[in-house]
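The chain that follows stands alone, in the form predicted alone, written as structure tokens.
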Amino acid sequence: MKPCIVYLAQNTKRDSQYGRDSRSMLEMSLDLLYLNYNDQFKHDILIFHEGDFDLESQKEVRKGRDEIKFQEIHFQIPSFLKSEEIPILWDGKYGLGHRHMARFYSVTIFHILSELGYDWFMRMDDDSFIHSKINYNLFEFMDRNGYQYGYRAILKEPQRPTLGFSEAVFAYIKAERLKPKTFLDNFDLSTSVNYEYFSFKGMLKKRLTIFLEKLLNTLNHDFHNWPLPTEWNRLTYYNNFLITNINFWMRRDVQAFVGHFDRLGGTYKYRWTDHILHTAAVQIYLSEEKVFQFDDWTYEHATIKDGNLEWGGIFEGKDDKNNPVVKDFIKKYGKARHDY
């Protein structure tokens, strides 16, 4: 086993998206990671950056911790997409950097790490903070128990950056004649659809609950994996923390799925995030017993803007009750998490 921990970071005191002190947050994230975990296990840590960490900055961040290595990377819109179709600002808010990040964790990271000889990786962001002591090797735990994908939290993705995604996934499932493992569980196939019709006397609206539709849904789910159109619940792995086996992502069928969505350009055109692509891929190709949720330690990943909790939050570990950082977080922001 050759695992690593991955960051994608900026050496700036004010990032362009949220105006945050990314450099200081990265150092805090690393300090907590070492204090609560990596002082004991000494995993390689790869910090990917776009050339903004010079040698002196790397030395300052490393603080003598030899496991930390810096990897320069340069992003660009893929050549198979037409640049004129890509908005510079998606919805007038999210720049290309945000979407480059999403493609990095959806598509390219697996090839890069595989070529470097790694077979497992754990993702951390510069604003990901581990607040509990973890006294077991996370990678060995995953491997020993046969897990392929691990996560800490589930959040409901906003509707706007998911428009069209589940329909595109359904189209792929149908065309490839796939039998998803658990992806269809995110759709309420038993809920009847309201049909509206009008009497000949006009404008009398009635709602019908049709038993046959339930039967058809069941048959589709069991035999064709093709449900009637319903609303996706948009519950996704909050993958700013994740642990996964790289060999799973390098499988031919998984690579075909990831490559298909990469060529669609949804990340750049519609801001289909790495959250939703990971969720779909894992739930299509991995059985439930190969996916694990860590819930024993306290984890924080919060998007703060203008002093308000805009997204994410702090997730208290079941073995770490009454951690003062949770109380301080709630006192500061009024709640533990923000979830659409």
Ligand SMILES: Nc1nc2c(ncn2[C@@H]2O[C@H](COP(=O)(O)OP(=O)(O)OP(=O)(O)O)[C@@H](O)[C@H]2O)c(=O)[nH]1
Contents of the next structure:
Amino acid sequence: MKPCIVYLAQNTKRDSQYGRDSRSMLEMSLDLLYLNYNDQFKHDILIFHEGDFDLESQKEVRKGRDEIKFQEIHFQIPSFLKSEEIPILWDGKYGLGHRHMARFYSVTIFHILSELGYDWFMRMDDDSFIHSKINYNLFEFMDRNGYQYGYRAILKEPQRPTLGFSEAVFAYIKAERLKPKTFLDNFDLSTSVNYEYFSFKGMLKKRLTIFLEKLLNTLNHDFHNWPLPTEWNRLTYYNNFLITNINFWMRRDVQAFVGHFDRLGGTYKYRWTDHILHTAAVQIYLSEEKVFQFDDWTYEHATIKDGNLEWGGIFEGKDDKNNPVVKDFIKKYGKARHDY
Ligand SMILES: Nc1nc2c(ncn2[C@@H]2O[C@H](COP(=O)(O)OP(=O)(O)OP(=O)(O)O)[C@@H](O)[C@H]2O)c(=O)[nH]1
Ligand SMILES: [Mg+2]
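Please could you give me the other form, the form predicted in complex with this ligand, since above is the form predicted alone?
Full complex below, order starting with the chain above.
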């Protein structure tokens, strides 16, 4: 087993997307990671950057911790997309850097790490903070239990950056005649707007139609489990912390799926981000028992704007009750927000 921990980082006191002090957050995230975990386990930590960490800054961040290695990368819009179709600012707000980051984590990272010889990785962002002591090796825990994808929290993604995504996934699974493992559980038939279910008659009609269509599906195509198309519930893995097996992502079928969505260009055109693609890929190709939610340790990932909690928050570990960090955070910003 050759695991690593990965950051994508920016050496700035004010990042262009959110105006945050990325450099200080990175150092704080690393200090907590070492204090609570990596002092014990000494995994390699790769910090990807776009050339803005010079040797002096690298030394300052590393602080003598030899496991930390800096890796320079350069982002560009892939040549198979037409750059004139891609908005410089998506919705007048999200710059290209944010979308490069999304492509990095949903497409390129697996190849880069695989070529470097790694078979597992854990993702941390500069605004990801582990607040509890973790006394077991996270990678060995995953491997020993047969898990391939681990996450810490679930996020209900807002509708705007998912428009068309689940339909595109549907198109793919139909054309490829796939039988998704759990992705389809996230389509709630009862919320369908195609039927007049406000009256008793309407409800009966709806149930009967669903039953008949399902029956027809089963009779005609017993290889699949496609439901009637309705709204996706948009529950996604909040993947600013994740831990996954790279061999899963390098599987031929998973690569075909990821490549298909990369070529569609939805990341750049519609801001279909890395966590919605991860969620779909994991839930199409991995059965439930291979996906694991950590809940024992306390994790913080919060988007704070003008002193207010916009998104995310602090997620208390069930084995770390009464951590003062949690109380202080909630007192200042309130409970975690992960539902739109
Ligand atoms: N080098 C580089 N890093 C980036 C860029 N955009 C984001 N990152 C880094 O990628 C990681 C994830 O970015 P975030 O801005 O936290 O994105 P996010 O988690 O989707 O957004 P929030 O949920 O609001 O935190 C962070 O460590 C960022 O510093 C970029 O344009 N260039
Ligand atoms: Mg973040």
